[in-house]
Partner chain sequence: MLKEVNSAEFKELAGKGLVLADFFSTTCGPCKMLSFVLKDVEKEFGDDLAILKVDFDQNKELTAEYGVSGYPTLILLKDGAEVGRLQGLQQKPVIVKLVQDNK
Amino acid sequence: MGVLFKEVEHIIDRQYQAEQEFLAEYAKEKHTIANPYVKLNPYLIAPLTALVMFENEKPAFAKVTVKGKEKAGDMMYRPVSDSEHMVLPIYGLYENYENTVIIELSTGETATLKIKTEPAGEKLKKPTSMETTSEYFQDFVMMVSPTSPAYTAAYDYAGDARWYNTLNLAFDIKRARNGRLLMGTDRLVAPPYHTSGIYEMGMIGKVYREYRVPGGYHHDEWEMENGDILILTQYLPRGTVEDACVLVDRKTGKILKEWDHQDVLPVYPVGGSGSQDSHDWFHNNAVWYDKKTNSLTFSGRHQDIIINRDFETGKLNWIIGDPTGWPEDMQKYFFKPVGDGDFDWQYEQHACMILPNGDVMCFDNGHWRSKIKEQYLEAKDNFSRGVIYRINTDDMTIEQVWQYGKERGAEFFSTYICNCEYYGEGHYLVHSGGIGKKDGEYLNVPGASMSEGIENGSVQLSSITVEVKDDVVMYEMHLPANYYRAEKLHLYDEADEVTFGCGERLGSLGVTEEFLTEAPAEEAGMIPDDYHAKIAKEADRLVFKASFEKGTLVMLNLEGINGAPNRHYFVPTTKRPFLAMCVGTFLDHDPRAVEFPVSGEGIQGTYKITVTIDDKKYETGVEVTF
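With the form predicted together with its partner chain in mind, please provide coordinates for the chain only.
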């Protein structure tokens, strides 16, 4: 009887401890290039990375070559290492393979190391098809972030995984100016996929910083020129989601500025796409800052629109989207199509961006592909594409100047997620990452939520990533899972220097809203095992997990000890039907599973934890101190 209680260390703390341990091990004996210290997966979450450390008699530059399975697969880079203390990151190892790594020093010494890696398991998906050449793709990798059970991973020209990460990272991937990756954290703050914020992580797997935001993170972030970060969020107590953006100070994590889309747009049911509801009325899935116009461009999937707002004032400048059904006073913001070529509006789009010449690019999912319910398209008749629009904000006209994907029809159709990238004029990436079939029919709903079907094989998810140069397909990778975004990059970036020391948790989780009314209940002893209750205590919060039938009244009670006040939290057991289940990797297989975090902010003190379930109050036997 009772609950399973566990103190859970934050990844930053676990990694610091691991770092202390391997540095202590390294210090036990003198290592030279003849007997270098090799630590595979030094930060616990990137199994295809290693650190090689040794002392050299003189300062030297190093050249590292991770040998490919064939010559074209070699990955060579020159770490910043003009010191006698050599700390060399190793990137690009193959999984389940005895890798050969050659280190050559500018002082003439060389070493050949053998590094054996473990099998990655099923979550490291293997491409089902890869069409490109090593001449075109060179030593880049394509990094993808999953929305169905799979690892975030990076694949080379041959389709071999050369990096993967075992944390449940989600949504966007961006390389920051300091060479590190910005990605959503694995710490769920609200179902089904809103997490605590952003990790800044080196390719070695070390989390240097967590930027926490009170409303939680979803979908996308953007690094400003001065390093500050735009993060998509929401105001959870308001009862709506995915309708706000904050600017976070890079050094302190403090929120500097906020943009609330309810300030400039009418809410549900205005402009609703086929997936809109009152809770998720806008579904802001992308943000882009344009320096030339000092403006922010946002994609709102559930109104089928891309909007542009002034960075300083927040004023609405324009809207790209099908104006059908929008109120008269909003029509002035919409564009009028011109030109003789093909033109389609975008529907339930993702990944909006402003190109250097002012054109607007996005991934047009095309989900439903109409503002009129009676004209909604079925998946088998639909298409998704990358599209570029040319806009004229003086006469409010719009012309479609490029597209890729329409011609492929349903086989390239993703109801959700996906992105485009701009490499230069005529050179683009188009990633259709949310393709799905159920019993052989194309899915018209996100496949990420269909965990049972994925497991029993009735649902097949896939992802197609294409690079097009001057209208010629130069690269095409098929993966057997759904992936939110694809980002081409080099594993090594000279700015991404491995540094030692404990990472930082910045920003704030905010204060979890307490429920002011206490549900009356009789004492009923220890909580029964049937509820599978678990409590995890982290440094900055606690997380309550259990299983309840839909509609059960549940309150989590923190009963104050030694003068701390009693605190009560209402735990929702009725799941809101999410029409846009963008990321399914946080979902529990048990539909009764409930996960409820309580921030440690504003509740300093020691508490006994009890749980009210309908008219009974149960002990958990757990005490926590914040």
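Please show me the structure of the same protein in the form predicted on its own, now that we have looked at it in the form predicted together with its partner chain.
One chain, no partners, no other molecules: that is all that follows.
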């Protein structure tokens, strides 16, 4: 049978081809409001979107209404500019439904369209509970990004999905100033979930840009005022993860500035939470820029700390967290609790932010809820919460001024992921997205890592998303899956215009480290089928997948043809025990599965691919050209 080989088109290239096809189809005949062109899911990955296009005799303004299942579910928008050439994006369709869309022009002309959508399938999860009112939630949707098998999706006040995306998109969702979404890509560069970078994607589903980072992306990103983007990353060759941040130029994708947390913090085992190891000593899961202080705030889950660093110099300013066990020379950075009210330190927290008045908010997962192993709490006795701290950097004191979730105990407890959002004083979102049970008992480990239990039903995952206004719960949604973050937004944003043309791949995947010599091995013919070897050639890299027993010596060889130099890459087969499986959607169910990408940067020519396994070298029958 040999090796399964395929050329894999990048989503940007696939979408450009699809765009060229529907534009050519549109051009075949004249379309007016009486005969509009309708393209459902034009960019292939957002099935509840459509494009409506037609020509007017003179410029006109449009009003578009997607009719709800009841009047409160109507979604309406008005494009900001008048035009003779109408390109109207349609968002907010229902799945498996004949949707009604009404278009009204300022000329008085109208059209009523019927758009039938397909069933979404089981990965579009339906809320098990939704408690709010349409008067409160209005035409907002709650968008959630999954960490267990599910789609990134957006739900209205009634719990109906009005948008979803079929790509395996990971981690944070942020709306950029141009109206588009910033989200992690679906291209894995290192296990268990580090991806190539972030996509800038319109709500129509079109990927306008991919920002690639040599160390890969994880967890969070932040758009600066000038458009440049902070991206959480790592330096993979040194053997640690999730301990760096880079500033990326919005126009070119080039790295402008870097912050390495090893420059300011002691590493393993200092400050360790119950989930720390030497590989993932800090586990940076959030970044926040504060203009008032020109500083960056980071959340380090595996040291139970929130840190603040100077944007320009990188200097460490302060640390929020339990100082127990930290060295004497680091104690000056920690705050001392004051006040007569309730106070708890945060543990293995997520989603730190600086509020307009300087307070610090985060989601306190509370995992283990102690720095002392003998005092660790079981999940059934624990709690998670949103919390706000007031800090005084002059006298280094801290006071807890608000919390939500502690009173709900274990039912609201998430060992991992989650976020908070600030809408205004007293108005907050608290998203407990990592709730899990196994055989009825609350889990003290991330449920996303338990794929076998999810499949056989012994593990039940859920999330609870709450909005609180003046200490009254105004919104609560329960979903039967784990979701990294929740973000309330409008599907329509006047800045998010649909533009035609091919998207861009910016930045770099870096150069994959080579092994300088080829391991001695006996020629052994074609690689056996038992290894389940697969090779994919993408636009900017090669991806090798196979199954090997732990500790097998494996080398991927690119043997140059017509003068191209030979290249050898060591393929790790010793699996690490990931203690913080924040996203489980990239996991392979085969425990022997290995995935190894080779960046195409710096490689030119045609190569024959062979694989050395222990003391034998096997042919794959695959040739690739870079």
